[in-house]
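We begin with a single chain expressed as structure tokens, specifically the form predicted alone.
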Amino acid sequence: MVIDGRTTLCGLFGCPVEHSFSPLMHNTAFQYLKLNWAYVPFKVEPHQLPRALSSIPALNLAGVNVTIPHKEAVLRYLDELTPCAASIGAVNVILNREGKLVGDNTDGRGFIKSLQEEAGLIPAGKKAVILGAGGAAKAAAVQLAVEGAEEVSIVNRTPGKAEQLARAVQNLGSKSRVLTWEQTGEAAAAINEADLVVQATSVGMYPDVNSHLPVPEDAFHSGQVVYDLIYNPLKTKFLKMAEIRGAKAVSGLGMLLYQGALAFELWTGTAAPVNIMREALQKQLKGR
């Protein structure tokens, strides 16, 4: 890759970003299609977020991905939201449209695509439990409701954000309930009854790979799909627990791939080389 004065830049705003596989995935795709583009990760501390966002038009970046902890915090600083991002209440991709910052969200669509491709699960009529109520949890929960899930329950440390998310799910036609981790028995029972369990927090993400949410191993069972949105490590302690009990364990790598492919197409206007991007992710995983 040669970067010159004609190179179009895009990137990632998050904290941390050292673990991210997105730069290799996108830069491999740019090289494959011979596009003079480059993707750069930017570690943005929360207090620097407004200044970082103002740099997008100032530096003429095509746009950025947004990850932990900024997916909800960016909303107040953007000029416009797509209907998808507005309904989710979180943003994972920003587009620079002639100086106007437009927030979109490809997480939910990427999640559903991965769920169908890797687990063969169609959400319609299914019961799901989402663990967490942050930006990624919102995307997954809202998209599950859009896809016709019968029930999407939310388990979170505190009820406030979870209750807001539950209302959004109910407005889309799915049943929802809110539980906190203090309700240990009720949370375990909800997980046990679910067709799909989605771990949507950062607990267990590299480098803190030995941590996991307070879910008892016997809450999982065969015939269940357990999805951890974390992809580094590929198999978290949470997924290992589920797998021991016979559940189908799915990492967040597929969601990373498909949400990234959608973002790539929004920025470039070019069809994403999904297979090339998948190979790049697999190569990086083997290297680690």
Ligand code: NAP
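Having gone through the form predicted alone, I am curious about the other one (the form predicted in complex with the named molecule); can you provide its structure?
FYI, this one's just the chain on its own, none of its partners or other molecules.
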């Protein structure tokens, strides 16, 4: 990659950023398409966020991705939010539109795209259960409701967060129930009745790969799609349990890929080379 006076820059604002796969995914795509663009990770401490955001138009960046811990904190500093970012209440991509900062969220759309591509599941009219109520759960649940899911129920350790998310889902027209992990039997029954189960907690993520949520194996069955938002490892213990019972198991790599591909397209106006980006991610994950 040669950086010169004509290079268009974009990047990532987060803290930490060392472990992000986004620079690899985007820079591989730029090189493949011979675009004179570069993606740079910027470690932005929370107290520096306002100054970092004002540097986007000042330095003429095309835009940035936003990750932990800034996805909600950026909202108040942006000029505009897309309806999608407003309903999720978080931003993962900022576009520099002639000096105006527009916040969008491609996490939920990336999740839906992956669900359709990898599991052939169309959410309209389906029953889903989301396990977790953090940032990733919120993006997935809201987008499922936007796509017309009949029911999007939430199981979470902290009931207050689940109740807030359930209200957001109900406001978009889907039914929603809230359960906690103490209600083991009800949670297992809700999972059993669902067409789609989304594991959206950090339980089972590397290095804690032997952990899984307290869901009995017989809650899963064939004809169900079980999606784990975790992509490291590619097959979590939770996914292995679901697969043994005949469910279609899908890892979070697709969500990571498609949220990135959608951001790439918003910035460049060019179709993202998703196969090349997927290969780069897989290679990186196998190397870890």
